[in-house]
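Form predicted on its own, single chain, as structure tokens, below.
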Amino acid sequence: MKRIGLLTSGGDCQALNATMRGVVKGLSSNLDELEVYGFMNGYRGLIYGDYRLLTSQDFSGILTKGGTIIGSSRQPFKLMRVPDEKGLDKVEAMKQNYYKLRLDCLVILGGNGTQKTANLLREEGLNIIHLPKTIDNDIWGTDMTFGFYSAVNIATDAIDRIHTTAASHNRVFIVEIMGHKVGWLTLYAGIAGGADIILIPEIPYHLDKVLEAIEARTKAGKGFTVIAVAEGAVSAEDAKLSKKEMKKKMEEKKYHPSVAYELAAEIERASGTEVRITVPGHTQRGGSPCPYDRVLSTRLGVAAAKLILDEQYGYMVGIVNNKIKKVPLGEVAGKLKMVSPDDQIIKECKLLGLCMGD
């Protein structure tokens, strides 16, 4: 008999269900007896003992279903060692619920914050396997995270649709893409959607460079410009500020809901050009996973099942050069995979004539 727990934490994305399906099918096809417990709504379920026994029916027909059948929530890693409002030791509570169910392994699906807590539980002696989920593709040790390409498809579609209305009205359009700290999603969607300017968190932008790119298109007879901007993009001036100074500035400019609105106001003020804004928002996380993510998540899930069958724990399962790879969790937890200004893909963008704001 094998007993495993499943937990999905952090922001939802496409292919969470497909990944869990891969784990369970990989195990059930090779075991006579298997019990699978789903902890509801992320680490909250593990902390407070909110779980249910899942059956084969729960994993039928979910390959194409977005979201997560066991729910998710955000539980900040920095608060895991802080008792809750009733004084409950969260880490101890998670361990006790793990032992109460006599689990052989806990499979945790999530992004960076989730991964750090997964590693904490590993350090506390639990058998853990982590599967890398995020639309940001910012997890160290894997070339790709499931959910990323599905989000790229949606963000690209938004940019595609903006092109026709931007061209019809000779306007500047800003499409704000998800990504607070890392710009992979904006970069890929911007390239795929044919954006003229791409602004990401890792490359602070200069307003004058953005204005120059818009003016150059106008002089070339192209009456519109499409700008793909990550929600975490920052100006070169703001990038020089300390955290305290930046916090004060953010409080003073609350009339701008996000960077897209601030940038639009600056462009209009400096050039008189009419600017429109589109924010796809959480649509980028929603809907069915794309075929690539269905394949990737299935492979990662099956690889996790193999590790459980072999009783190899304490790993993240990733993909490197299209080969599934197990990576020690302690080596990757807490590391962000960011876009480097020196990356080949950035150099290729500039050769294309794309403005990156620098």
Ligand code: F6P
Second form
Amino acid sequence: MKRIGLLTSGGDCQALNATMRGVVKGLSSNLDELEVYGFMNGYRGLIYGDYRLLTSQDFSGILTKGGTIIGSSRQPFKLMRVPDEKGLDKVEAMKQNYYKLRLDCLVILGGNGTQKTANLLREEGLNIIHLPKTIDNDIWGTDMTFGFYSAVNIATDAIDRIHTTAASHNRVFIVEIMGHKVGWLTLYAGIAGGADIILIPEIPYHLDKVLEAIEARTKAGKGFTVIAVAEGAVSAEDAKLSKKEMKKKMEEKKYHPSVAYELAAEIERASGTEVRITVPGHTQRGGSPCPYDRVLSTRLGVAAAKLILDEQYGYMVGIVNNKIKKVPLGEVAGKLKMVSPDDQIIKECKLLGLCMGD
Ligand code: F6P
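Go ahead and give the structure of the form predicted together with the named molecule, now that the form predicted on its own is out.
Next comes the full complex, this chain leading.
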């Protein structure tokens, strides 16, 4: 009899349920030889002992279901060593709940922050397996995270829809895409949606380059421009500021809710061109996983099950060159996978004539 815990933490995404289903199916076709505990709402459930025994019923029909059947929450890694308001030692509490249930392993689905806490628990002696979820695709040691391609589909659809209205009205449109501090989602959706200008955090943008690209399109008889901007994109000017200076600037600029609004104001001021903004926001994380994510998450889940059966713990399971791979958690935790301005894909974008803001 194996006893495992499941936990989904951080911002949700598509295919969390599909991944958990993969783990459980990979461990046993019926749950008689298996006890699966779901910790509710991420690490909060593990800290405060909020869990429930899951049955085969729970894993039925969830391959295509968005969100997470056990809930999620954000529990910042940097606060894990800080006692809660009642003085509870969170790390100790998590260990106690793990031992109380006599778990063989805790399978943790999450992004970067979640992974750091997963590694901390591994260092504390718990048997941990981490599975890389996030629409941002910024986890080191895996080519893809589940959730990413589903979000690419949604963000691409948003750009496609903006394209037709932008063309009809001869307008400049900005579509702001999620991705936190990295540009993968914007890059992929921007290329797939045929955006004319793609701005990502890894390549600080120069306003004059953006204006030149809009102007060049106008001169070429194309009256509209679609700009895909990552929520974390920054201007070359702002990229030079220290953290403190940036914070001050952000406070002064409170009237701009996000980069899209700031950029739109700059374009309007400099060129007099009217700019419209669309922010698909959390729709990018919602709904059913795309087929790629269903396959990826099922493969990752089954591979995690195999590791548990082999009693191999302390790994993240990722995909590298289309092969499922186990990667030591200690080697990847805390590292961010960013787009490099020298990446082949960036060079291809430039050959394609896309403006990347530099
Ligand atoms: O990490 C996933 C993500 O959707 C990012 O792309 C985004 O910056 C962030 O989460 C939003 O977080 P929240 O849902 O807490 O607002």
